[in-house]
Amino acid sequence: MNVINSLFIYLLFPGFLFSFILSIFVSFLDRKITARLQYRQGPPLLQPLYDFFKLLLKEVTVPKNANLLFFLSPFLSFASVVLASSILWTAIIFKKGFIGDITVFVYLLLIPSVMLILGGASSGNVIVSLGVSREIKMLLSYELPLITATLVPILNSGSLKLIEIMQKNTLSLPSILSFFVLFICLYAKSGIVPFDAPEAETEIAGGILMEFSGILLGLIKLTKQVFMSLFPAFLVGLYFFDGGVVSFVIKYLMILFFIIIFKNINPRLKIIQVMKFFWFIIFPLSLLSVILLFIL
């Protein structure tokens, strides 16, 4: 019976199938609101689904010097983010989890970036290596403040279990600072404007994604979409969770709407600007939030 329950959770709800459907809907909202802001009509509801299946049907072009990691990295990236989605939504919907699940969740969110770096580096393309270099610098910039900011709700609740952290969230100055830092770090991790330097189509022709095609590119894009759907849910769960379905949906959509607006009003940052921003502004703020938690 436990095996059947596990298969249901990880394959259907709230695992793969739920994550896939939600990511398609979030991608639609992103593209539709972006289009409206630019005075365009925007795509139909199922356009992200059509785009994904179109990539599945396309041929996979293999670089001459590619190795096994080039093929495995998109699959491992997608598997890790779906597993992270299952852990988070299980805590939110079923009020269940295990001790240390927030640690596993944060670790799983690290894997897609690492796999993208390894997969891009294994392609052997010089332009891709530039994108890989930028992705590594991005990772070194936002990962430490992300972990530090996550310590605030953990220490505030005295638990490493997601549902217990959610149920004990309190609004305070350290929490507000932690929320701001975590928002910026997760936003950067999503790889959208202004933190899209590793791809930067107008500068390095797609950068780290340049050699990926067909199902491999489709899985990478789907991984990003699933992460985009997790982003607001994680923030609402950690800082504004009250157990109500309607209030959760409203808060989720508000954060998602803000993400989309923020994406459309900012230009791309240079990688040196990103590193300075995180190391000299965001990281000190994350440390300050932890220090204030002990002082106040």
Second form
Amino acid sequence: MNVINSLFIYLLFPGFLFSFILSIFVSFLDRKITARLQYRQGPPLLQPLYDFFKLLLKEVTVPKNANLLFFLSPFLSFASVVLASSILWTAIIFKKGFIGDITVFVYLLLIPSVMLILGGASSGNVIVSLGVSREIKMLLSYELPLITATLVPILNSGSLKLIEIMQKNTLSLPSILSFFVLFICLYAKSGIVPFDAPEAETEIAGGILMEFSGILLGLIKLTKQVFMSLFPAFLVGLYFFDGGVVSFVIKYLMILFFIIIFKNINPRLKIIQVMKFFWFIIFPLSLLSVILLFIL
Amino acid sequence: MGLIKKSLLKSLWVFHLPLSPCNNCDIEILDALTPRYDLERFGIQLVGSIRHADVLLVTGVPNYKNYTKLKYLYEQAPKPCFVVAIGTCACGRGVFKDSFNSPCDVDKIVPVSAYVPGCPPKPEAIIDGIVKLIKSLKT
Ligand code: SF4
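Cool, the form predicted on its own is there; where's the form predicted in complex with its partner chain?
Next comes the full complex, this chain leading.
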């Protein structure tokens, strides 16, 4: 019974199917709003779905030096992001969870980047290695402030369960600071425009994604979309959760719109700028928010 | 027409493959992708890597330096992959037909699915070419 229940959660309702549909919708919103901001019409509603099915049909090309990791990494990263999404949505919708699920959640979100690094590096392409080195630098810059900033809601509520953290959220100066830090870090993790140096299409031709094709590429793109649909939900849950459905949807959409507009008005940062920004501005801010929590 | 085939036609990702053109055709291709013509309405996107491409937009005349590269790049692209020749140069070499350094036409090297003549073709002509390509694939 328990197994069937978990399978249902993982594969159907808050897991795979739900996050697939939600991510298609979020990605459509992203592209449509981007198009409208540039005074154009934009793609139809099902465009992300068409892209995904097309990539399923395409041939998978294999680089000469590729090994098993090249094939495994997109599947593993997609599986882990779906697992993260089922943990988060179970907490939000069914108000259930286990002790320590926020830690599991944060670490599950790390797996896609690591898998991308391993898979990209195993292809043995020179330009991909540039993208890989940038991705590693990104990981080094945002991961530490992200974990430090997640400490604030955890300490605030004194619990390691997502749902208890959500129910005990309070708005104070440290939590506003940590919201800001967490927003920037998750934004960098999702790899959209000011922080997309690892896959810069115009300078290193897709970078870390360059050698992936067919279903492998489709799964990587889907992983990114699912992550993008996850990240407003995580923020709303940690900081502005009040149990209501309508207020949740409104806050979710507000953060999503803000992300999309922020993406459209910023140019790409160089990797050195990203590292400086995170190490010298964002990390001290996250430390400050934890210290303030103890002082206030 | 199955969902898979429909999704292929609805999301053609184009890769820009210049064979030493005079650069006018490339500017017109970029024009066709600007907000004014908005090719993303039909799901057409410019991609940076040959591994992601569905359509190769070939411009310019093949010469002894690059005609082997064209074949090589075509083999690297995941199939199904279509080639569209943009500009008179790529369609039939134009005035460079008897040039000393041009071995043969583009369609002798790779199979070409659509030709867009013009020197350079207008963005409208390029869009027309893509529409004709999609129509020919539907049947
Ligand atoms: S067709 Fe005309 S514009 Fe295009 S590359 Fe040739 S000479 Fe240049």
